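In structure tokens, the next block holds one chain alone, the form predicted on its own.
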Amino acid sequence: MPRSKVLHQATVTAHEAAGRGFRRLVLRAPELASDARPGQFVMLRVSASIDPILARPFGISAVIRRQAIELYYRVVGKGTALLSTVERGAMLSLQGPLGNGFPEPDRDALPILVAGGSGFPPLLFFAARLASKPVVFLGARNKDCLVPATAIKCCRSHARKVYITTDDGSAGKAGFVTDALTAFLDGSRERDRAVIYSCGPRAMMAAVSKVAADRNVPSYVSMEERMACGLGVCMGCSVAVKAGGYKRVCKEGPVFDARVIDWSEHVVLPVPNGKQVK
């Protein structure tokens, strides 16, 4: 994509608290909005100053009337803390849309969307664009980490069914999101039509991919990695693949066929005593 087509000056048209620690940001950028596809992302400069110098990657959660894009984020560091102070009417620089998007399922397929924690934005966009209503699974550690209510409402409006799980049972059903996914697949007469799309913590996507592989269900993942450039130059967001070598999340991804990812590398799993092992 030519550089001139990915650089934009966007106007902040809405910026508000969205509940559960999330904030919702709407940026008017007509050219970007008209080109964006579900699964793609933008690199956003969170401040006009040189500190922080690097832009931040954000998955696109919606396109509004082909004029603006919607983003959700949590304040987790200096960059997002600065972003949270930006007011309506401000101008922000961004690059996008970047990366590839989710492959469209066949018209007779059953799309299944699985979001963990903050991984819901690209799946929210995808749900709104699908020709057939998907089954959606939303998982989180607890109710405070769950998808905000506005996003859940949007999911319900586009989905056939929404399942909510939390590890501690503080919202929805107690257990991992993969437990609910497994129960659904094993009890469904439509499993042979299922296609799974997931985004969230790496360990969760590794588990979703195993559930899918064990049942011969096609599965695609939207990888979340730290990025510096977003254009495939720095190689900082590379992930290992089973065929050997690495793929860049920003360039060859962020969406991959789950079967090509080497999930054994750098996966951190929780254990009951609170420590973590690789």
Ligand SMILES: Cc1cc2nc3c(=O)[nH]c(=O)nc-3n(C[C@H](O)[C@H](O)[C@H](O)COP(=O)(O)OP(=O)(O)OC[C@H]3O[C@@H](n4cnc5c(N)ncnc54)[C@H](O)[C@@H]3O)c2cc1C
Given for the second form:
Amino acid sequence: MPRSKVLHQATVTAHEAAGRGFRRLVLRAPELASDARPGQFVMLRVSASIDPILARPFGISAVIRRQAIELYYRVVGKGTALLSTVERGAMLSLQGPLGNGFPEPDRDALPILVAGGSGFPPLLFFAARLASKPVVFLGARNKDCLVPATAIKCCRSHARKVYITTDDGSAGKAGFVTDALTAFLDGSRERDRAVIYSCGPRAMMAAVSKVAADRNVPSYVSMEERMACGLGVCMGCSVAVKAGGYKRVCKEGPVFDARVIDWSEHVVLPVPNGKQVK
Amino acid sequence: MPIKIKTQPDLSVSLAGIRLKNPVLTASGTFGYGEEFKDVVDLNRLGGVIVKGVSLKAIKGNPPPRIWETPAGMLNAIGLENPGVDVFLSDKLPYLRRFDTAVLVNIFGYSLEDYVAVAERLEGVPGIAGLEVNISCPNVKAGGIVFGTNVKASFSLLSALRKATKLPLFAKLSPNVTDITEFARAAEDAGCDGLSLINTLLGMAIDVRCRKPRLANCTGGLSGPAIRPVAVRMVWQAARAVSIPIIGMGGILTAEDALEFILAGATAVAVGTANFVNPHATEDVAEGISAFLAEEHIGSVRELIGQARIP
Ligand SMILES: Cc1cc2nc3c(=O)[nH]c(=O)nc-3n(C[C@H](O)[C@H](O)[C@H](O)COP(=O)(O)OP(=O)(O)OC[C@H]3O[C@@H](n4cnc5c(N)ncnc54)[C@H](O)[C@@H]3O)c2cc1C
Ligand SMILES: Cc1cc2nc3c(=O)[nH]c(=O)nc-3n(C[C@H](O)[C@H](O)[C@H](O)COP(=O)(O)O)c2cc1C
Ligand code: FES
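What does the same protein look like in the form predicted together with the named molecule, given that the last one was the form predicted on its own?
Below, the chain from earlier opens the complete complex, with every other chain and molecule after it.
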């Protein structure tokens, strides 16, 4: 039994390499699983030790038979390296579901999901739950950074169409995901029914928001920031908003109307190879 | 057969006249205004809640990144983001009043006049047990630390506040000083009813690849288990220097950690960063202290205050 609505002890029921550097983790946590909505996340303690002391945020990529949640993650640092050694049957403590989740589109809307880099997990969950089949764009720097094959397969089964782009052309179409999105929007008769949801590197989401705003298409972004509490109390996960001041990614987010975010704010988050990008 | 009477150990303490049902409080800035934990912690089970620092006007805080994890701890440079005292009174305090727990309001300002104005706004408001004065925030340039690292400045600030309020006054001391006892005595001389220590230790982390500080603010306050030995030492030193009660904090995760502070001389303890790691930490610490007392056949937690056996 969980001690409260958001704090859970979960059993690892599957944990394996998922290809292209990702790992897939399935955690049995029935209360969490039945409450979770697409776009929400969990704060997972990767070990019982106090180094690292803070829990790590991960988006929920699927709910399995209302019993378990599925996560996809990349080993990028100390916490995820430790997590990768956790074996099936182990217990992990986590909080969730946290955050607001994606707003549901109108019944006659055309949902467009845009995932960059490791931003696909919450969009997978969303695609599976959407009433009308979405159009999905998956972008990456190169083939090795692309969404794992199992996840692409999952997208295909829920989507009307899946477009794949890589910056260097090593898989799918060469170019940025925003180029493919622009071409699609500008050639589509359904543009005025489109609603865009994106999750990925900040620069990509900023570009997607601009493409959307220029065409008056509503768009939502799922933001990432470093987090300590996930409960809205530490004020550590703030992002700057255009109206002035900050909003908390864990509480008012992680999903925001893209027009609200102040994209000019300089933000640095660690990336997989240990190098920093803007 | 002799009948074994099982009595619950007595966890209550009196903190400068404030009766606490147990010595466990929440550290300012790590528990919001209580409501954020409504699904997680039963506030009726806590000795008290020390709320996030409030100032006269709303403050939007520092640019991100605001936090960075370090071994067994974290750096933060939140910049005291808060909605201001009026919003606190209208939107936050009513929730806390519903519970049987002591509410201590953490206050700060950018000038002596600011601090006094906040204290005056809180004077006579029902449901406030006392004020904790943050003279030690390392993350705002003008206020806080300027007072907290200068004995004369902290004495005049605390004296002015003493005149402005009848509420029990706790000075939250900075560990970023050479001799904590000077500041402890200055607070006592200024008429404070108690002390609260420690606030975070000033720290810094650098990303070696882009050669930039990890925090947008460059420096930040270190909290968590990493600072606990420093905090225990300072509580012990301060307790020997003054006779007013102390709220001890710094890296408390478990009941055993809390008991270290109590043995060093703290009357109550506050749990901070641990709330992020285990949202039940406050309740767990209180329950753990009770279990410890039962195990050791100690009737009341008060018997342990300042009882470290110093050779
Ligand atoms: C709402 C949300 C959802 C996320 N969903 C996923 C997901 O589904 N799959 C996935 O692989 N990753 C996801 N991330 C990123 C993931 O949390 C980080 O990759 C992870 O915390 C890195 O931990 P580490 O100890 O391995 O890295 P370290 O670099 O050692 O971490 C050091 C500190 O930085 C923080 N940090 C590092 N990278 C990030 C980041 N990108 N975002 C936020 N904080 C970071 C860590 O939490 C930690 O406090 C998500 C982040 C957020 C905020
Ligand atoms: C994110 C964060 C925010 C904080 N905000 C405040 C604050 O507003 N006022 C204050 O007096 N102390 C603040 N503190 C300091 C804590 O109350 C406490 O003194 C310190 O963190 C040491 O305790 P800990 O190691 O248990 O966290 C904050 C600490 C953290 C980690
Ligand atoms: S992570 Fe603490 S407020 Fe969002």
